[in-house]
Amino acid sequence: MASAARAGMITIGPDLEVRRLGYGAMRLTGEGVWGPVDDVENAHAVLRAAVEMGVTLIDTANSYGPELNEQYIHDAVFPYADDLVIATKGGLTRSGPGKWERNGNPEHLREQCEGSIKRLGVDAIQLYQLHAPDPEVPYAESVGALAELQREGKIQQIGISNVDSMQLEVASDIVDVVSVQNRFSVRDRDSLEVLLACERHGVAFLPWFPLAAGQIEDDGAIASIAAAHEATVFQIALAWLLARSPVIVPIPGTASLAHLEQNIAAAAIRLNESEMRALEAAA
């Protein structure tokens, strides 16, 4: 069975101590990240074979259903392993499928994240992230809030996402930021200037949209590496996030067993110079 071990650990912050490979739960819901799933009973396996091979960090957040994918995670795998962290996010609102509002009042991120402490069945969040600034809201404000939250003993450790390097130090003035959240991927490189802060002050970053999904099935250097491997593409494309920043923690995400199992063997894929070359020119 293929093992999240394989991609080594990294602490987040004083002491989540996590495997560099996590699962993404946003697919464990309906059309447009609306809803429930077709299959719950499907999701409960996804995640807990996620576990079972070796995933120590699930990400999550209140607006992924809403609310519907926090209960899932509670359903499937909770009373939770000692070694398994929860990360979850607020800050975003929904209207409708594939609808996203951005919502930073200190006020709503204190309803959300004591709503996300009641799904998901815990005393405190290990790790609660600000899901976007927004616009209509200071970012001091609404990184104080959750600021707040943590002296109350509701968050533990606090990342945030969808940031820019000036945003990232905003934040870092009022907390302690442990993890940055960005869109990231072998074909998509506009938070690199975000992962290389990340680098500098040991904070983790957690890549969402790691597959690039649609954008590299057609990508003659990443297919001929994965040929090489005897991979997929997008094992390639995860195998490249582990080896291009020790702060990089990939989150792919699917509702497939197969796929899942296929994205944590890329844990066992070790590049070469030349690849590493090739796949940095690709972008």
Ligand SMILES: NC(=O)c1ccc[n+]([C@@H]2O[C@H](COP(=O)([O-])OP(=O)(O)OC[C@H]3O[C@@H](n4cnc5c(N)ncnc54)[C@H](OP(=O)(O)O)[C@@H]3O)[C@@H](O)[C@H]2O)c1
The other form holds:
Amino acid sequence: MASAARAGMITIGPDLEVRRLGYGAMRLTGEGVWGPVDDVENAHAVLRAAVEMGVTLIDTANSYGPELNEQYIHDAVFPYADDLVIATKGGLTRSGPGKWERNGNPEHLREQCEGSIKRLGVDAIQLYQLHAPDPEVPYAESVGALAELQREGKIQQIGISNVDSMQLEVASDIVDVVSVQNRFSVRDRDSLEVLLACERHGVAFLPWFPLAAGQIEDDGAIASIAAAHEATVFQIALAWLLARSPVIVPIPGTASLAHLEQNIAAAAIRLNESEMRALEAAA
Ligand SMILES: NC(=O)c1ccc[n+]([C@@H]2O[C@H](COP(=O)([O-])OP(=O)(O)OC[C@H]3O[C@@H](n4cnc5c(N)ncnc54)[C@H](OP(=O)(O)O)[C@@H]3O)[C@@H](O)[C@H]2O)c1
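Now that you have shown the form predicted on its own, what about the form predicted together with the ligand?
Next comes the full complex, this chain leading.
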């Protein structure tokens, strides 16, 4: 069986020790990340299989579904294993399939966090991430709301998402930011500067769309490297992320048991320097 243990460990913040290959649960929702999945049994099976294969970090958000994604996680894997970290997020609202609105209002964040605590059936959220800065609310105010929830014991550690380096600095002046979740993959390196800032400060970097949302063409350098490893281009995309930086913790998403197993098996793939160079050059 594939094992996430092959990816090694990372300690996020002072105390969240997880395997360096996680699982992003967002795909376990209806079309447009809205409404229920067609096959709830499959969603539960994927979540259980991830844990069985050694995943100790599951990423979700109250806005996935909304709410349903957190509920599936609870229903599939509660009571949680001692080493399982469930990271969720607040700060977005939903008005329909594919529609996302930012809301970084402190009262709203508190309401969302308290809802996540209830749905996940925990006393405190282990890693609570501010989903995105809200241009209508000063970023420091939104981050300050999470700081207050942390002081009250409702949040263990704080992460941020969809930020630039300045926003990382603003947040880090207010709280100990332990993780950043930005879009990043072998096909999309716009967040490189933020990744480098995370490396300098020892902050974990959770790339979202680590598989470029499933849009990696089976051609060029990545295809020949995949062939050499008897792997898929998606597995090479994950191996590249794992090799790219020790602070990277990929959270690939899938609703497929077969893809889940392939993604976790990628933890065992080791790319050599010339393969890394070829992939860097092929962006
Ligand atoms: N912070 C944010 O703003 C933000 C935004 C987006 C996502 N996220 C987080 O990041 C996680 C990952 O993002 P994502 O799931 O959207 O994108 P992703 O991991 O880049 O790609 C998922 C897509 O790739 C396909 N796929 C997965 N494994 C595959 C494989 N082995 N072979 C071929 N196709 C494969 C999936 O289809 P199948 O289901 O058919 O496998 C799905 O369409 C999410 O679950 C969520 O937790 C965060």
